[in-house]
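The chain below stands alone and is given as structure tokens, in the form predicted alone.
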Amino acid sequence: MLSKAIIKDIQSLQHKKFRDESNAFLAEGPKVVKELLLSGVFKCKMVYALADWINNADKKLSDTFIDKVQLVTPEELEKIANYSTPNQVVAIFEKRKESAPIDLKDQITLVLDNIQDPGNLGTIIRTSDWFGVKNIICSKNTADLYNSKVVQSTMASLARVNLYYTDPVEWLKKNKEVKVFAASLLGEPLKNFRGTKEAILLIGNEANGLSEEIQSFAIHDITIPRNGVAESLNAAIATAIILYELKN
């Protein structure tokens, strides 16, 4: 049985200020937590799951964090998950230690401007897997890849895609080596950049688009030619868009 203090403890992890002091954060849902549990990137702190879950469990997850996992009930997991129907298990996971430096050759790197929308944020990370870009640059206003609804909608893949929180402006200008392209209502046809190898995409936020200053380092303007009437792409979308034309 979960005292009030633990699930207390638990239930604060939906909150980045707590996520940043305790260092950890959380995973719903068995396929997210089987997926991190079995990427071993992140350390496993705890697991809680319905027996059901238990019993199915794969059997390397049993034999490798038998001591990490608690029974609950119904009840007991419906208060510790995020989601109003909590799905056999909740897990809690160490965050990343810092990665090694970023190798930019022969790679497409992401550089996000205030994306704040959480679920275009762990959209964006799902799609860059699938793509196989592996390193995405956050503005410290961006949505944090820690919070649930990211975790969840990345599906697992925050495991295998990199993602470094700090100022694009000064990280931009120590690599200049690589040309910047600029997602933009106004720009060059993406058609015309189909195969490349190489390169920083600089993606900005949902309403506004990309601050003066970053969008100065873009030797390219990019655009997704539009055919109908509506204003503006979801950025979660004209990342996919860009990023299948680029590695077409």
Second form
Number of protein chains: 2
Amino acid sequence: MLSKAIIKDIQSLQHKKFRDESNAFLAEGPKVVKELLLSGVFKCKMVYALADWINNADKKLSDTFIDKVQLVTPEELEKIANYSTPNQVVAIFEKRKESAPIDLKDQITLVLDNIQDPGNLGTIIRTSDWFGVKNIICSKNTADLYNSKVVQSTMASLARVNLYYTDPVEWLKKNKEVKVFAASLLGEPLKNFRGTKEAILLIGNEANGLSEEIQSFAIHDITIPRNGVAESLNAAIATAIILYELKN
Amino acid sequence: MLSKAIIKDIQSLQHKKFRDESNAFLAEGPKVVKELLLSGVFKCKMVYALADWINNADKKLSDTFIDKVQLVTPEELEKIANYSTPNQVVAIFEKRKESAPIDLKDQITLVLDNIQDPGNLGTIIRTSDWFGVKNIICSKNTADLYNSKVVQSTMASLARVNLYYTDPVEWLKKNKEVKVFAASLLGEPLKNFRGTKEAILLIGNEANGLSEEIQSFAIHDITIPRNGVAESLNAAIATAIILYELKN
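Any chance you could show the form predicted together with another copy of the chain after that form predicted alone?
Starting with the chain above, the whole complex follows.
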């Protein structure tokens, strides 16, 4: 049985402050938990699971991490989980130490400026993983990678993409050897950039765009042609379309 | 002042059952409310707004709809609004009568099979509007267009894209003159289809893909090439990338 104190501790991981203090984060559901356990990227601290997960669904995995696995009741799981969909399992992992990307050669590297929506950030990470982007630089006001909505919407891609939170301006100053492109509503058509294998791609906040200082590093503004009426595209959608075209 | 009964009525619009019964839905925030009011597509039933919206933010609009506008306090607004971001205004609109698309010529038409996530549906509608898609056919188990998360994430594009909920199989049987493509993980590379101006595009649920019966209508399966590791792409992301390539 989980004590009230433990339940409170786990629930506190919903908040960045407590995630930072305890250097830990929460992952939910069989798919995400399994992939994160198997990746070995994040050290597992605890797994809270229903009997069915332990004895059936992921028995082998459960046996491997047996000293970390604690049986919980459906009622307890509901208290510590964020999502109401049938979840079976919640795990606590240690955050990993962030590191600046070392090599940007022959790669697309993203720079996210103020992407506040956790769902958008998670989707950008998952899409980056699909297209083989290894590194994402995030401004400090971008959503937290360990926010549970981000963790869930990455579908475990967070184990394969390196996120580095820093001041993008300072980082861009130090990385002048790679061409910088900016996603923009008023630029050159995206198809002109088809097959660009190496670039830094700046993605701004939907409402406010890129900060002027970050924008000033771009040698090309890239625009996705509009055939219809909508004012703008969601930031994750724009990122995905640009990555597709650059990578093909 | 809003009576308890009125507040309860407005809150009930969170649920599809009550939206269907009252033939109405809720829109929130200055941007979405303004665009829906200006579009004239949905008949406005009521606008609940803070003094600032009425007297400053959208004074002209507020004057036009003066007989529908009711002043509320921030506390009242919070009770009737879904989102905690500063909202200023909530409006109730009449749902519009659904109609089957009449003409599919020279167009891309989407068929969504079981897209349950409201955020995904909203993003698909917004992206469709960007790329000039006029009609989306939705299976009955796809999220409700008038779900407030859908309404918000469309950013008012729901006024410009026609959604028609029906049995996709029956609908596809009646529309044999347009080529049908399916988004798939195992198909021909998307770039082979660049510049396809007329098509019906089938989009399935991320977890389960398309139902076999719907899939059987497709003459081509389209795949977005993967350069990385992620198992799949989010349904809205896949739709956006395919629309971009077809339209360019």
